[in-house]
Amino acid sequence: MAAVATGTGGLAALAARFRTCPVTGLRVDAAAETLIKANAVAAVVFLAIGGFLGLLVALTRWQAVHLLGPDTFYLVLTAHGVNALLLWVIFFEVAVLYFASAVVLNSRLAAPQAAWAGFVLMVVGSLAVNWAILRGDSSVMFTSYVPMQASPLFYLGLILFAVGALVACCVFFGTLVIAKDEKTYEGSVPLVTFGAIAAAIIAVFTIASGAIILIPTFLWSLGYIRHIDSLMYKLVWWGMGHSSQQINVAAHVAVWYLIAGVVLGAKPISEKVGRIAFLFYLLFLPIAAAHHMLVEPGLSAEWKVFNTSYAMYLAVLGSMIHGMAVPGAIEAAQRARGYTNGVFEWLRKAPWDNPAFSGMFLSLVLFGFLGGISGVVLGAEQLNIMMHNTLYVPGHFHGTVVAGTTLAFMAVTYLVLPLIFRREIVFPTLAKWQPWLFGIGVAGTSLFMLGAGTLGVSRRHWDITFSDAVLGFDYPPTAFLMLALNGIFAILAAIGGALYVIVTVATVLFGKRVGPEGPTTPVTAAPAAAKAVGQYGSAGTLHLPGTYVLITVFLVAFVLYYFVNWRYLSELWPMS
């Protein structure tokens, strides 16, 4: 590896700024390490808040419990969406960006002071928007559609948070320039960093969309603007609201590659194909927000057809490529270790006692089967007419953002704690069980919300019996069973989430300091981790019989479920 330029500070000052991780061999910049810690801690705090509020929402939708009244329900639902869908994931993604640039590329972080300013803006904005919601005058839900109006503090908080996140993206891009200029890595950037680049570019698009709509909405709430067109608001807002979730997809896929590389020394099956898949994300995922607008009468049929055909197919193709490449990389690494007997010995003898690996693999499977397939259903214009305003939508969200992104971020935390915080993980047995409890719980909540949505249950009404409505309406009895099961699995997910917070906080505060030899917990890294994660290169094999079987199972499930939904749609045709 080429030497890093020392500048005028001299070799001594440069050496003091870096340390070498004894496990992965990666060099860690002190400024980047501190900022990764700060953003990760903030992320966990808002996850704890958002997760608790989500449990209250699930217990209210469980008709036998029906915990909250209507006013409190919509307040809690708004706060849950902001904290869980926005604050938790973007704080953690900033930590991922700093790791994927400074640490993976062995570089110093660009402009640490600016990074801290961005972090302060994000924290202040987060506190402002939560205060606006919890004081009771901003229960507009995550979408905050006009003409519903929140307090000016609500919009100002989101704007400050977005500006802080934009500063973090600029620091990330600056770090890439420094790494390239100072030749801290050889050749092209590795796939983990390339995925982070895709996430950061989508983040800039997301923040721009937010600025375009939130700044005039803020002025509207102050009385300086008389009117905002509701269709225009929804169209531009979803450029932010949905694209913010696409940051998550690109980031958590990069985390999948990161965990596979650190834990097993796994190299991507093909760096070039993986890059093409991330490029599909860049070009087509942001406009996938169209599936929230497919029933709007003010948008042209041509716009809807393009977004739900060619654009959707290529975005889905990107995820399918990653869905094959990640288990393929794992299989290639395991077979290189000698696990070559049969089709699935590599999978049976994978490090399932390592919560980083188990959480990552669960995230991969659940994201594909629940979030991915349901996303294709919502992205089909004809099928969307049945699902667009039902619990199917949050069921899809929980399959992507929670089962996919949140579980992946939880998994990589078990690497961050010993490698960045340099603390031995406390309660290692609880840590082993945590991804399974959370993953099974979230899978259940997603699955049963998808089921309730298929039965037509509204996603925005606090009482599916419509007890306070002038005109009565009865859902099928199965819908009540679906929401009861959703509540039960939400409790299980909350337990898994609470264990994550407990293990994380206890480790940061009380964990034994990691010695020079590295951590002694089951969360260890492969000897080839630095090469697998920090250098461009491919696995060099396509002998992956187990992966081919897994992909075939997924495709069969995909096709069957897709055409089952067309069968449901055909039953509605006589009504026309």
The other form holds:
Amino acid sequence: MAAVATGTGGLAALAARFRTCPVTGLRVDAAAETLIKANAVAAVVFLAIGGFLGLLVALTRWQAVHLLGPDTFYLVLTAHGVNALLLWVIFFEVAVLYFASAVVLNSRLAAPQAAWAGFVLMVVGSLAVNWAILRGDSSVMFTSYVPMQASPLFYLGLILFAVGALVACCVFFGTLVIAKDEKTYEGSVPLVTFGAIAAAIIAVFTIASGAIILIPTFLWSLGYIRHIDSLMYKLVWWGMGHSSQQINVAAHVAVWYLIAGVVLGAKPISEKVGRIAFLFYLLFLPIAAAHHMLVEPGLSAEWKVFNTSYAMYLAVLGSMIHGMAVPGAIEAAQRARGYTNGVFEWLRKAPWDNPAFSGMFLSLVLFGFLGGISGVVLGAEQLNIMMHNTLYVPGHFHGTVVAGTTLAFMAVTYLVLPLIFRREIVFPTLAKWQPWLFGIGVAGTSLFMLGAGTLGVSRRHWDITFSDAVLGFDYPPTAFLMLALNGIFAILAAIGGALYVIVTVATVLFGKRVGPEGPTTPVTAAPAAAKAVGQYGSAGTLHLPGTYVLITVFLVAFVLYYFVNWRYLSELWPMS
Amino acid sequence: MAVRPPESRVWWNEPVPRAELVWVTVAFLWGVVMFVMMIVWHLQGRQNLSTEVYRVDPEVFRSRVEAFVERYKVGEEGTTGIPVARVPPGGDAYMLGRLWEWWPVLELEKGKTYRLHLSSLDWQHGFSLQPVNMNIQIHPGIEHVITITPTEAGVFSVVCNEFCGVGHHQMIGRIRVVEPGKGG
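Return the form predicted in complex with the partner chain of this protein as a structure block, the form predicted alone having already been given.
Now the complete complex, all chains and molecules, led by this one.
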């Protein structure tokens, strides 16, 4: 498979850096492996912190519990956003980038020292921003909208973290060059790597936007700059804030393909279409800063319509393509295995016991139905009037970033543990339940926040009973029910998240070492029955009735929900 | 599989399966429908955000709101001391956001159209009119003029839904909508 570079001097020394994975047959560079481990461990630490803080937030918004006081609540909410939305996902994405370049391409990692320097910068930045928040003078929320000001350390921590992430992207690109140069693979890069490239390019755009706005804001917090325009800040900040979520989308879609490929040997239905869909992400996702500025004064309607729709929904088209291609690839692989009865035998007899697969499939379904549909509705220019800054917004992004990205990353961890950490998973039964607990918990929080948002409940709000306000207002009782249900499902999600941390940490520390013959718990599903997978890409062999049913249900739900919201909008007070 | 290079080196020439082509087409057309929907609403819909916006010095805006209150004040909201301004139908209404209040309380008539001037004196705030559920972002230094027509009578609240510091959850304002000719 892999053509080893020939004619280079240090070949023997290079070869010593590699081992061959018994499951996938991939050559694994020792330096890449250690860096993947370091970044994954850091990621899990920040997930544990961020997740715990998230539980405290949900228990405070559950008005009957109302756990924290106002100061602590706003502090904890800021820290929850930074740790869960930024630190956890970006650390994990760096691990994914190193995996998708060095490991998937059979290559050595470029400049491991630089990669370590980047890692140290990211860790130092993470600690600085957390310290700034926890000492109490930077409760400005993740978005830190000016003219509200955090301490300089808050901005400095974010800048250091971003520089570290940029270094990691450069190491990734360098590794691609080395792999191409040393001919460690034949032909084009695999689809997973292609997706990771899309993620890394969006990451560079994201970090550039972050630098453009955070460096002046840092100087402003030190007193060297007098004024930061609040509208400009928001526009550029969301060039970072929203685009960084698009890194997540590109990365977790790559992870879907990865898991389907490793566990089931699933092949993309069409390499061409899959890659074009990633290209749509690259070209159209970065303009989505508009999603946060639809009810902002001072921007033209034309600008809003074009940008919020990613130029006629072309990035949404990308996701809808993946939304069919991934289950389609799984169905094709399962049918080739012999599960050909009826419409859904392939799905019923999928490896649901394997947490990598169940987590990945839940991520796919929840991302589409909850995060995807709500995101498009939220991002329709006029519909946003009914949703801006209500709980609908966190409802949406808990569907994308938590049920989508976080769950996909958790799922792929169950491959990383035996294959990269080379440890047998301890507590396999807990691991089996983990994606379900977390997935159902997060689906609940997403759904009930969407519901509360539809009723107008404000996000980032300590007390919607307004008990100590001069004037009062009563939200409908249903809103309080929604927040209570959100709290209950947040507990469920927190249990699922805690199980993930426990299983991961225990496996890394105490798991039995995987022998040379590979892990004992099966990573991949049983090999295909007699007939091999047909040549993909040829129209004749594809028969995917189950996938058609799934995507038809999705589209019908999408269309109905979309127009229901326009109906709601038409009942609002006329305004122009 | 997706972690291996494409089986066929010239993968870009392979035909796309018909099933996938159909889905891509349907998804693309749905995107076009959603795109057109926003434009149609600008032409036909009655809920579009105004783009009438001015740069304004917060102090200047404050003095304008104070002059407006001076002129149209008809009383105070309960025992709170917050002035209530009754705006002549079709006229200009002013409301400012500051840490942590919406000021003043407005009295409007149902079915009449008003030009509502909104701005902030300090940080960003969120004008969330409840239970109508209309949400507009308010910036300092920017005056946003929105033409609005209340369609129902009653007491409406303006919740601040942009985080603005530790008193954020106490920031709440009020708009009273009365039947035509039944003010006060």
